[in-house]
Amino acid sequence: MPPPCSPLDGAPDTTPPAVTREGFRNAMARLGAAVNIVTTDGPGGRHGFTASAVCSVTDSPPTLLVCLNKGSSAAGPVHANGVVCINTLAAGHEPLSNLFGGRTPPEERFASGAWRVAATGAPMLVGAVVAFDCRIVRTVEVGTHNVLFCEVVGVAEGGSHESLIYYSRRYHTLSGPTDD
């Protein structure tokens, strides 16, 4: 297909067609993605949020990053804390998964689930898939956003093979081996 022309002198258009912001959305809503609680705790004060945008960077040494808003109620406690435990949710945690992503007060959020104590201070959610316990070593802020990148000092697996994920707007569930 040749490339499409501009209307004023017939030569190729090599400007890339504008993305709106509602566009780029619906595209993302097809991108499924695990569904995490992430969790901090020190000096900033103990909060939490729900988030999708979660990845692995490299192996060496084991780094996640993770998008966090910086409107979001749980900014100024993350940055203040310097850690994060990214609790990857378990089918049936939907519920959690609401509570942390609404606006309910922190303190609240917490009364729900079973937490325990990471070594870095973060809560860990007892009956997450996976849990990383991790330390904030790099911030880089894009746009509304600031991409925390997490090098993960501990993991704690669960013991659920079925992973809440979140895609076309709704909860799906994902199953996996139950045999390792």
Ligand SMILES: NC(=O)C1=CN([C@@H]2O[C@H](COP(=O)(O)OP(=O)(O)OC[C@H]3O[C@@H](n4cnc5c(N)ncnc54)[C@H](O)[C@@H]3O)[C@@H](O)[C@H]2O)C=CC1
Given for the second form:
Amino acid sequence: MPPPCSPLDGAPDTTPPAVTREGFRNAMARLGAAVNIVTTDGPGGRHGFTASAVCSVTDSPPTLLVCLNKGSSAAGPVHANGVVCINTLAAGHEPLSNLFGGRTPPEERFASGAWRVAATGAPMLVGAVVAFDCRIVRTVEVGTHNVLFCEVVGVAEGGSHESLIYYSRRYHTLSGPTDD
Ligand SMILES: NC(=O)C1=CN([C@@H]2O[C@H](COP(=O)(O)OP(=O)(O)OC[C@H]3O[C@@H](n4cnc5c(N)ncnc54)[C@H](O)[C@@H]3O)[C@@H](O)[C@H]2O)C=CC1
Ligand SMILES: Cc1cc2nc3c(=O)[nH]c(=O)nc-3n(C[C@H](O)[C@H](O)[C@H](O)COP(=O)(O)O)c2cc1C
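Coords for the form predicted together with the ligand, given the form predicted on its own:
The next block holds the full complex; its first chain is the one shown before.
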């Protein structure tokens, strides 16, 4: 007996998906996440985009993943350069997050904020809570996105203890302990 959801005899499956894109996004809006600006530079040019889909994979070797929409204007430069710097935003970085969140030409994005060049050549944001300088070691295509596996080759911890959080389609600030 076939499983209950399989199409019959090769006929097109017209069953609506159990979870729609809108339903998925509404559900995802309930997950709070740190906001990052993922930057790149190299032969493909300087670029950067705002990303909340960033996650730790393993500490051996230290690896993060980033989900990048294949339709983003940053996708070509990221793949050509093979390096990224993941800059985790602090309180007060909302305008920068919106600037890197789309529709602005890449060089205009970097006109705001103070940037230095990390060891890989990717731009590192002065004032980030933390910045991870990375080489992309693997890319896996899933639906609309590429999952970038990024080996961390350098870390810079900033002075801010107030992290920018995206939750319920709005920005929030999360305060951590300060150094004594
Ligand atoms: N993973 C991604 O690609 C994300 C993309 N965005 C982009 O920023 C815009 C503004 O975000 P919201 O105000 O939260 O509006 P929204 O209602 O479109 O998204 C709600 C939540 O769904 C998830 N999401 C949104 N677009 C997605 C995508 N294409 N693939 C996978 N997950 C996605 C994210 O967790 C997001 O916070 C979105 O329309 C989207 O284009 C935002 C967050 C994550
Ligand atoms: C808060 C926030 C989080 C986002 N997270 C992601 C993400 O994780 N992955 C992604 O591909 N795009 C994400 N985006 C959308 C990209 O930042 C945006 O599409 C990107 O800058 C490309 O736009 P462009 O094609 O105009 O350059 C996010 C946007 C915002 C405002």
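Residue numbers count along the first chain shown, from 1. Computed from a prediction, not measured in an experiment: that's the story for all the values here. So that the term is clear: the rigid core is the largest set of C-alpha atoms that superpose within 1.5 Å between two forms.
- Fitting the two forms on the rigid core leaves the C-alpha of P17 displaced by at least 2 angstroms between the two forms.
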